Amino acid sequence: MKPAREKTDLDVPDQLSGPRRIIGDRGDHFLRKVEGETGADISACYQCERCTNACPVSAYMDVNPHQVIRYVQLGWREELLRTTTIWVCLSCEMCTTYCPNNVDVAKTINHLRNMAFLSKVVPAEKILAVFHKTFVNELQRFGRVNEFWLMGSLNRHPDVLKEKIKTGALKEELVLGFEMFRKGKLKLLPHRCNEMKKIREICRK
């Protein structure tokens, strides 16, 4: 059997592979849509790649973020909600700050990132799709984050507790959380904050 070849910056990214397709097939209804929603000015890449430079996990995605771009732009929905990068981008907004045109990346990916998280595409990355739910319940639970009841609710989820028994991760969790909480950096009891209302309503939109 040959050995699996590495692959290299001049591979085609699978969502490009198989019959070509006609740029513009798809009209802008999508792009208009995504920066009516965003007002991010998408229109303004013209694919400098910059962002990609700048992304400290672009290692680890699918479709890197000038790509992303470029999908939304080319009207390609189902390709983008599909993707692991809308689920491995960690909202940095170095992308964001390192465009030259203000097309704001980061913010086109979060957007995307809930758009497939409302549609009944399955997730690339389920447990990053889990833990998404999962911090937003708890947001418009107390407006605030506990990390001690986050962690509580994500390894709840059944297919999560199993994947993190099967790799080990959730004894390193527990070792992790028991050296914090011995140093008074974790909290066992939540604090509700006072702008609920207002925080709610960020959620809902």
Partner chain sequence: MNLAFYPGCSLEGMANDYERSITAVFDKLDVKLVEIDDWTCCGATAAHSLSETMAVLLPAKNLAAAEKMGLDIVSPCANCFNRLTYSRKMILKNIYDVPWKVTGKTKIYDMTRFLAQPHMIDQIKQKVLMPLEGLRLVSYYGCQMVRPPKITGFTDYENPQTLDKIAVALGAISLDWSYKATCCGASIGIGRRDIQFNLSTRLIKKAHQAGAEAIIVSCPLCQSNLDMVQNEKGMPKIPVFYFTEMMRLAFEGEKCSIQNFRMHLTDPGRLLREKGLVK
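Would you mind generating the form predicted together with the partner chain now that we have the form predicted on its own?
What comes next is one chain alone, with no partners or other molecules.
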């Protein structure tokens, strides 16, 4: 007679043979929230890693795109908001395009970025976070974004200024900026649009 096999982790528990459910180790409300807000079918992911393989910057991420999806399923919100991933993601849409299960990975990551802006978590890539904010501030000011003013406002931000002086990027940027000015690439006076009131209202949403 065959000895009874010991139970292992691989044994499928009975309740999984019913309708498919993924329950995160912190409950599935985070998964449901993200799915509801993005419309992305995050539960459909089977961790094939195609998104990560397609991603041009996965080498610079601490949590790869397929892992982001898993983290959402598990409900690991804080871990996600602290990643560099949500900041270095270029929204290049490779992941979404190649996912065999139509999971909108790029939209999910972008949504996490939106959440990070609303949360108190310190962004892993400060300059990039400040850049996005500055861009929208500039947009609210004139309705259009002028590169010269944008870079000016960005560099005046204390955190950015400190960082850029430390790395020497500021000097290089000034040289490049001058070269661009000489070539006529900079428009010094921004254009101001009408209907700024409505634009500002939108930017508050």
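Computed from a predicted model, the values in this text were never measured in an experiment. What we label the rigid core is the largest C-alpha set whose atoms superpose within 1.5 Å from one form to the other. Positions refer to the first chain, counted from 1.
Core-superposed comparison between the two forms: the CA of Tyr60 stays below a 2 Å shift.
Comparing the forms between the two forms on their rigid core, the Cα displacement of Arg70 stays under 2 Å. Annotation for Phe135: C-alpha shift of 2 angstroms or more between the two forms, rigid core superposed.
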